[in-house]
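Given next, in structure tokens, is a single chain: the form predicted on its own.
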Amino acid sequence: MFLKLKACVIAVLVLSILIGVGIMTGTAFAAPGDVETASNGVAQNGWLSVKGTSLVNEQGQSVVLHGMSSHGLQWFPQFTTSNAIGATASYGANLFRIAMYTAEGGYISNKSGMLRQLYQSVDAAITRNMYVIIDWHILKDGNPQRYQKEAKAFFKKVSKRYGHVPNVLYEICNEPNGKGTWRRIRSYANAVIPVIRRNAPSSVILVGTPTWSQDVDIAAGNPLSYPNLMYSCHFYAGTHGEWLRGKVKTALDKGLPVFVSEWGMSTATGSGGVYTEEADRWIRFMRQHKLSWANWSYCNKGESSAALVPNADPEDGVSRSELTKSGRYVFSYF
């Protein structure tokens, strides 16, 4: 009881500090609306850390995070407001991932606008007692070293703002591909992680792996030497099956902590499906190995991986009729 009370007090103090920061910086923090806050979030678990292959809470107990990933902030900011994020918490989600694309009209071409939107979204998740992943969403850029200088500057800013907040996890490269080999990713991570650690010594950091974050087994052969790291695996049920689960199992057996920071019920294109039977296999696998996950994606885009139908408005909560087939499936597992 004392430990739970202590965690709640810490969460209240953190929120108070954040509100103070918002007042001092002129940033508006979204106030909770009529939808719920997460019931198994930061107030209950506090600071997270990595022990072996497991994510654990302040008491050293294993914890699994599960929730939604946004689509690109530049396209769907309306689904990252406080009420929109809170609508996922009302179904039981304790995690929200914010996909801030680097290219395609994202951060590289609109630094101030994207940073402002990101802050509003992170603050919204924090008010909902949720953990939140700040996702440096490389995709078409392929090799994370392409924008390494910008990444270091970005993570210096955001870690300075959120480094003492237990809610925030940092995902430093979404899906390396093309020339994004493990050697290049490793070099990039060794440049970026120390920047984060100067401001956020205790936060969990997620590192992408080669081939669109599938080659976790390759990363396991030469992991990074920092504490509190996890390695991203991404899958789409219509494209990735037993062969990828085998790679994850190999990585886990070698002691590599894996976080499924993006998965979908479609093919890897975001369309096709919904592949319920293969998703069932993945859900059983993730439960067996206590893997945390974020589903792609919380938006109303006209593709089968989207959780919401085209006319959905999550500002007043999300009804079952506003969920797609994918959304109904995923929300039932929060």
Ligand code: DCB
Second form
Amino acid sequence: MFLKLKACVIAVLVLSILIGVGIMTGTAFAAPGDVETASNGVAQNGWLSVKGTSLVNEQGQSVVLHGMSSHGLQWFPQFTTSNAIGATASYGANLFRIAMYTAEGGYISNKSGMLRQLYQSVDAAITRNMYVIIDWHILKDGNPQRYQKEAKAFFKKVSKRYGHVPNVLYEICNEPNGKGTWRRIRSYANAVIPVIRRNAPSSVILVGTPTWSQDVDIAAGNPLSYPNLMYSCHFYAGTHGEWLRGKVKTALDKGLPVFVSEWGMSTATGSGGVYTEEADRWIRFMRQHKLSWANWSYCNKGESSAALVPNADPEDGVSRSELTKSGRYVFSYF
Ligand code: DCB
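Instead of the form predicted on its own shown above, give the structure for the form predicted together with the named molecule, please.
Starting with the chain above, the whole complex follows.
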């Protein structure tokens, strides 16, 4: 009897130590597929800011964000629910990027519908203790000035709604290309940033760079003058190699803070590959320079950059068998 009681007390003790350690390390029995909150997210890091080329948390320590980017919100809304985003947190992600296309059936042609979906998605990421990027996903509309008026109205609204929460980062132009030169991006940024700053005085803002957000070296030659800005560099492992890392190196050496707000394991089309060896080089490079990143993309489209296999449904969590080759690779680095 007494022995049984003793065994019982020991069992309870061991169990509570296990639970305690789990909670402290934030890994409380996080089996892949469990839906939960980020363990190194907003509650742990608070408001972010930019010091030199580094992203730092409220305690002044450097912090690296990593997670998935959604595909176009107009096409894959089922991947931005609270459970779907939580599934990436269960693998260790502390960031989620919401790609809200301007063209291709996105915001410009369906303002109220897209705004509703965006709010639901951002709110979902917030409940998962994650940082979340609101991405004004210009692409076919190469020059961000094309929809500058709409961008100002949009960022006024969203910054008013989210300016008081530490979770949100604002990405003002995904990938300028074609006529979207640095001179034009600069002028656009100088029009949009003050609109955001009125409501979100210190939130981190990401600025896209010319040539599908590759020319960070050009931006470094004439950066903007606001604090708490970072500049986007995007890469696709099957297309962009050492030469693009060279541009990032040049930019960092000049003191430009860089954020990899989109990258993929495919070629620049979103398919082809995947290119694991080149991705290895990029991962090493990003670790070395403490670059934050979001991977393209969290969806089940039949293309090699997609993280999930066709028909996978993230609503009840994401099992390893639902991950594509790209998904397995990327999720292992959260
Ligand atoms: C970027 C875009 C992103 C695009 C991916 C892959 O574009 F930010 O929206 O995603 O990279 O191309 C793709 C999707 C497709 C979809 C298509 C159009 O994966 O499913 O049909 O968007 O909405 C890039 C990036 C780099 C370069 C070119 C593009 N580059 N681009 O270096 O030439 O032309 O889309």
